Each structure stands twice: as structure tokens, then as C-alpha cells.
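Next up is one chain by itself, shown in C-alpha cells, the form predicted on its own.
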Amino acid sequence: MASVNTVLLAISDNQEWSDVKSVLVNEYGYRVLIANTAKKALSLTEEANIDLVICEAYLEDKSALIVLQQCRVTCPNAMRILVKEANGDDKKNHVAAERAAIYQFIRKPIDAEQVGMVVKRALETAELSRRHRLISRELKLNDDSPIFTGKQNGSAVADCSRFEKLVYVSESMAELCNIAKQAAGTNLPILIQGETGTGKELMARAIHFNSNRTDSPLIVQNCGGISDEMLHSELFGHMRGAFPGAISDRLGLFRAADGGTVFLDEISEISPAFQVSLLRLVQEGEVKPLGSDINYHCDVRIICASNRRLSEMVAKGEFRQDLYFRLKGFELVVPPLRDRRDDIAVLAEFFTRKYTELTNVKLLGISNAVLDRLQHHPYPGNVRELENEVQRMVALAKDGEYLTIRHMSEEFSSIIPDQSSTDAFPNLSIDGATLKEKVESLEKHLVKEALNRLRWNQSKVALELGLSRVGLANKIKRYHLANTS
């Protein structure tokens, strides 16, 4: 049976694929999304680490031709299937294979166990490729073989974690993720904290799409300035003549997910007195519209994020205590990126690839020196920082460059890195008599220390040296080093 973390989006607006999505969950083990329109499925790769897309031929609202081609953008390593009629156009059919990169066409009627069967063929080759690229870069090939001709793409992104669209190395991460999936597997409200630009938007919806919610709608409200009154009638809704300008009733968005999940972002900026009817949901699962004398009960799970703590907000007075422990099921806090370093060049690697798959420009690859100057700014902005920039060096590059310093912004181009590492060996005599020698006794030294510095953390001095784990592997055996702590 196939990993839970295995996602597959099915795009129709048919209700035959409910007996697929049966099949797809109960036999293989995937998790399956369903859109049945264009504009959902679109908005769903946006939120959700795909790995796989099966698409109707027709659609009502866009060609299935400009949403595959779409995905190809918002989910570039996600596979592509066409499910199309049995007497279709196959010269149309050949074009969308060459446009949107489909791997395989699913002829009607749909029969569940062969979409099944592809599907698991498609996610095998997905794993195949994935590892080929890894292989190529650990020993530096090219793919000039036939078969890989058409697609000559940027540096592959490193071999790092990911929890939907958050990507990661860091063990502050890991960890952070591995509490996340636990509980999304809960009902419990859970408080998301972290500065401005972390990914705490990208976490709630990682968790949404993670829980047993994921069939009914995620709702985002922004609390921050906006009146209580305007709030309490996006929230809990309203009935007309509530108040001026209410023509119709409102439902309200807790009313409106239920069953799903809602997402209130900057909870700390809330009143006093709203915090008071926040607390009644959280407590009893009901509503008050505005102007309305009934309850209503829905059945919505919370997630909330403040860029401030709000646990010395209540020291100071300034939250409600008995709110903060009922919205701190789990209690989440995202590390600044200045915190979590080695995420920096992973994610430097997966912006770069995102936008050049964007601007349909083929880059060779990152610098060392601008991955240099990345890893020392301190990122008063965060991730979402970094991904600005990495998005405007993308804009200024031309096919068949690497990203330089001279694409850099200013800020980012006058930084000088730390030098101190070079340093890091006053007295070392290099042996050996040809350059090659030398140039082994050094490598072996760098090796060697790193393993040392690190207490023989393969994963991190990988990460450091900029090796795979299996190229780390086969030096530690050429140089016949040894863990002796």
C-alpha cells in the first residue's frame, strides 16, 4: 500500500469518480482531492503538494489542454494523466501531450482498476526520475541520452522534506512538522506563532489538507484591522437590517465551512469584547448572526496565527487567558529563517526552479557565491524575503546562466560572508607531490574536520559540504575515516 503522503487531484465535474477515488484510497493507499471545476483544482495545486493530476477532456469552465498546462506550472513535478473520450481528436490529443507534458492518456469509459494500475506506474516513473536527477548531479552527468531530450531544466531541487508546499532540511523544521501532522489528525484547535513571513498561512493549510477535513472548504480571515462590527459579520454572519447597508442576510464563514476548517490570521489584533464571542465558538461550537435571536451550531476546526505571543499578550492584559488556552490545542511556533539556516539553500533552489518554470527560463544553476550572500543576510522578512529575491534574480537572468552576484539586489550583493571558515586550518600541511595528491589531502582534511565538528552527522556535513548522503558515504570509504568519539 502506497504512503498516505501520496496526493492525487482528480479534475471532473462526473460523479463516476467516486467509484476511482474508492479504489485509489482503499486499495492504494492514496490520498485523492476531487475538483469539479477548473478554478478549484487550480486553486488546490496552489495549496496542496500534488503529486499527481487526472483531468477530464472537457471541462465547463477552461480547457482541460490550459489546466494541465497550468499545473505543469503551479506543480511541476506532479504527473500529468488525460482522461478522454473514446472517439476523441487524437491529433489534439498528441498536441496536449507535447504542451502540458502528459505522460499518459485514459481512454472512456473509465474502468477503476486500470486507473489505478497507471496511476501507480506514473507515481513509480515520478520516483525514477526524482532519484535519476539526484544520481546526475552526485556525478555530475548530463541528460544528452535520447530519451530525456526535450526538457533540460535548472539545478534539481536538493533532497530535502517537504509538508505540502513548506520546504525543509532543518531539524527545527522536522520536528515542527512532525507535530503538525500529528495534529492535523486531531479536532483541536491549534495556534500557530512566528514572525511576519515564516509560512504560517502555508502551515494551517498543510494541516487542512492533512486532517479528515480535507473533502470540506478551508475559509482564511485576516483579523487585522477591521471593525468588530465588519468582523462579527464575516465571521458569524448577519440578518438583513442588522445594521445599515445589511440589504440581505449573511451566512458567515464559520456557517459556511462547516465541517471544514476556518483560518484567522493576526488573531492578536482582535478586541476585547469579540474575543468574548470568539470564546463562545471555541467553547460550545456555536453562532449569533448579527440582528438574529438563534444559535447555531457548526462544526469548524480553528486555526489561528499571530506574528506576536500571545502568552505574554495575556501577561500584559491584553488577551483573555481562558481564550488562549482553549485556541492552544496545539501550539505551534515557526522559527525565523535567520534561526533555521540550512533551510536557506533548499529553498533557494525551490524558488529558482518555481519561476523559472514560471518565466519558462532554463538556468544552469546557483552560484556559490550568491548562495554565500544568502546564507548570511539576517532575513528580517523571512522566507517570504528570500523568495522576493530569488524571484527578481530569476526576472534578470537569460537562458543558459547560473544566478551570479551581479543578478542580486544591493542589499543582498554588498553582503561580505564570513571568511573565518578559511581559517579553519592555520596549521594544516597539505601532503603529497602532484597537485592531485594535494588537492586529496586537503579534500580529506575538509572531510574530516566537518565530520568531527559536526560529532559525525552525516546529514548535516552533507548538507555543509554540499554533498549527497551516498557521496559523503564513498569519501569516508576512500579516506578510510573513522568515528573515534
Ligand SMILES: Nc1ncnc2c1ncn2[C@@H]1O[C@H](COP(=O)(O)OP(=O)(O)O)[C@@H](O)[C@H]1O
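Each form is matched to the other, and the largest set of C-alpha atoms that superpose within 1.5 Å is called the rigid core. Positions refer to the first chain, counted from 1. Source: prediction; values computed, not measured. First, how it differs from the form predicted together with this ligand.
Core-superposed comparison between the two forms: the C-alpha position of residue 106 differs by no less than 2 Å. Fitting the two forms on the rigid core leaves the C-alpha of residue 235 displaced by under 2 angstroms between the two forms. Residue 246 shows a C-alpha shift below 2 Å between the two forms [criterion: core-superposed Cα displacement of 2 Å].
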The other form holds:
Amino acid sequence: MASVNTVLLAISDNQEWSDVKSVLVNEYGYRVLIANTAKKALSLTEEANIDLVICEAYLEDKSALIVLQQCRVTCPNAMRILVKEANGDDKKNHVAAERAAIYQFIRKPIDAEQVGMVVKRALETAELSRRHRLISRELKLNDDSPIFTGKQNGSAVADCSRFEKLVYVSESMAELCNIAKQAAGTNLPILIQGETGTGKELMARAIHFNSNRTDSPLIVQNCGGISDEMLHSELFGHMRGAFPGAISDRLGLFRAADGGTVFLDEISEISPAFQVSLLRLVQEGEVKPLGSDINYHCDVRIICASNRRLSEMVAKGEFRQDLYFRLKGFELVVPPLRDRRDDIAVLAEFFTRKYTELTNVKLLGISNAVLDRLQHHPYPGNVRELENEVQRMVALAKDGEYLTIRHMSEEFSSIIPDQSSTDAFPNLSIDGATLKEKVESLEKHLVKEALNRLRWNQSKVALELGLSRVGLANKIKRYHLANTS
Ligand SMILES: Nc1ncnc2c1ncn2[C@@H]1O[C@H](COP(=O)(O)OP(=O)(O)O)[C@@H](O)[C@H]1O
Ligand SMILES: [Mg+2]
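Having seen the form predicted on its own, please provide the structure of the form predicted together with this ligand.
Starting with the chain above, the whole complex follows.
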């Protein structure tokens, strides 16, 4: 927690406090408010965002323990410290102290250095529990399967690229991930667009974990299917009484994630009113809780995702243009899986390993017939659909088996692969009179077939055919092959 933003409230009618205040302000850089009556203290807790309250045992107008109990309601996130008399009677206050949920007490005479140290520890504890709350929430929200960590030697997965949990070999994904890595290093908002299941959320996480905010929280909020008021109070917070049911103040995720990243999924679904509030956050770095007149500063990096094209929504007047421009500091479009079929085999293998590890089944591999079918599916549900299919197959397979067509769902097993491109060899008519001409005709055919199948990715074709890149280029030239797709 940055000290400059930390606000302490000292409640005391005692002059000794000026020394304590100067230590807290000068050595620790905290902002210190002093209230000399309980009444003034409580009104301050309603106005300012207090992080810690330190209260003298005897005040003129009210018992300190009662004041601290009331602070639990007026500023529930503030830590509470009690200053006791040198020889006060502890026992009789035990119940009240419990109710006030005091973090620590200090006994008089006050030692300013000791107060400084206890305050610092209290704030560290508050920060730790705040992060713990956020992480627990995060884990509940994103009940991700464990990361695959098995041995990957000798498989397609061993040759693929990784960006955190994203697995890919296609050039389009490689390019996108390079941009994403660059974007991660900046503080600009990022808009990730793409069909459902293409890996937008995985990309957002990868960006957060590659940014300098990685020690602070990543908070995920889906903006679809939630009322405007709920979304507003969830993200911007609310004050007690702001609406029926708002029984206490709520900090809001933006302020809770201060220093971190907030991932807003399905951003296309937010209301015009919410768009205005979000614009203020992106432009001024300020949030205003529901029912409050105060704008609070907060430093969060926004990553949004949408499976609807925001530019089209702007054109139709369904989304504010100014907000759209602000959100797309970087605009990343994750291509659908059918447009990067190179990724299918590595993803299939990756998911097979992931689920065999989870279920403890030992499989021999994936049969070619299965890979063929997987290659030819249109994938309206993208990677998620592929993952579900593989997960299902692994669940049906037994130890020592290959994944075969009989493990596939009807939807996939009924696909008839395109024979002309993948299985042309048996019907091949070989031109040429001499053996040399026949061999050349066959060679031309094989090179052409591999080029077409691998979408003219010459590195891959060269690798598959055991040629150097130059060797492959020579053959393309010799046989006058051209990319006609
Ligand atoms: N490139 C990838 N590598 C590994 N897993 C992926 C990849 N892309 C997507 N997934 C998996 O597919 C599923 C859907 O991804 P997700 O990020 O939720 O997509 P989206 O947010 O675009 O709907 C998740 O289980 C995710 O782990
Ligand atoms: Mg998603």
C-alpha cells in the first residue's frame, strides 16, 4: 500500500499526539487526521476513506471502545488500535474490546516510534487480508484446471510456443502474442476481441502476468447478464443506504484492485450509464461509488473483451465512440480456430495430456483418423469446443488405448475428411516415361500437397519433408508451384 494514500485517524484530546503525528507523517508518509471528540471522529470516518483508526481509551464524550465499535460500521476496512492507560483495568473491558475487533493495543506512556511500528504492521496485515480476499474470490470465479506440466519431449506440444497458458504454433497467434507482450509492458487499456472460446480470457491473464502489475491482483468481472446497479456497485462500490439492501459501504473492485488489473469480459453488454462511469475511470482514473459525492482516485489497468465487434456497435450508435477509442489503447483480435488450423493438432495433444494427467489414464496417443476429423471441424465454439471434445474422448478411453474415432462424439466422427488433400497418394497418377521423370512427378505432387496442406508455411513444409528452406525454394521454382489459395 502506498503510504501517501494512506489515511490514519487519531482520536485523542491529548497534546502528546503532536509528536506521534510528526513521526507518522514525516517518517512514514501517512496522512494523519486528528479528532478530539468521538463525534468529530465519527463524522470524519464518513467523509474520508480511513485505513486505520487509533483511539485513546478515555475521551470526554464517549468510551473509546464504543467509538471503535462504531468505526466497524462506518469504515469497516479500517484497522483499529486502542491506546490504554498505563494502569487501566483491562479485564472489565474484555467483551467491549472483542466487539470492537481491535487489532492491537498500546499502553501509555506513548512512544511515537512504537506507534509508528504497530501502525505499519497493522496496515501490512490489512493489505495481506485484502489480497487474500481478492485471491479467494478470484479462485472461486475461475475454477481453472491445473496447468499441464507433464513431460513434453518428442511431441508436437514440445515444438509449440507458449504465452503463459496459451499454446499455439500458427503464425497469426505468434504475431498476436508478440503484440500482446509489447502491450503488456505498457499501462494502456487493451481491448481483446474475438469469437467465444478463442482464448480471450487466457490472453488477458497472460498480459497481466507479463506486466509490471503482476504482484497486484487481477480481478475478473463479467459484464453480461448482470443488472446495471449490481455491476456498478460491484465495480465502483456503494455507500450505505445508496439503494435498498445496501446495508454497509462497499469498496468496489476497482479500488480493491488498486495497482492491479481489472478484466471486464463481455464489455459490449454495459449500459449507456455505465459507459459514462467507465469513461471517467479511463480518462481521469477516478471512481465514484453509488450514493457518494466523492470521486476516489484509483490506479487500475483495464483489459476488456468482447465477442461482438465494438466498432460495429459504435457505427450503430450502440456503444460510445469516445469510450471505444479509450479502451482500445491496444486492440487485439484473436482469430477463430478455423482460421488457424495449424493450432488444432498441438492443442489436441495439449488437452489430451492435460486430461490424461487429471484422470490418471495412460494413453498411447491420438490416432491419425481422429486428428483428421479434428482438422476438418468448423469449430463454431473455437478452442473451448476442441477442449470439450478432447476431454470427452479422454474420459471414454481406457489405459493403453489410442484415442480413436469410437471415442469421438457424433458431431466430430461424422465429418468426412477431404480425401483429395489428405489422402491422395493411392489414386495418384504418375506422369513421365523414364524412372527419373516418374520420381520427379511424384516429388512434385508430394511437395505441392504438403504446401497446400500446411497453407504454404514453408518452414513447416521444409521440416516435414526433411528439406532445408533453400532446398524447398528450389523445388518450388523447378516445379513452377504457386500459392493459389
Ligand atoms: N491457445 C490456447 N491454449 C490453451 N488453451 C486455450 C487456448 N485458447 C483457449 N484455450 C482454452 O479454451 C477455453 C476457452 O478460453 P477462454 O479464454 O475462456 O475464451 P474466451 O474468453 O475467448 O471465450 C479455456 O478453457 C482455455 O483454457
Ligand atoms: Mg470468455
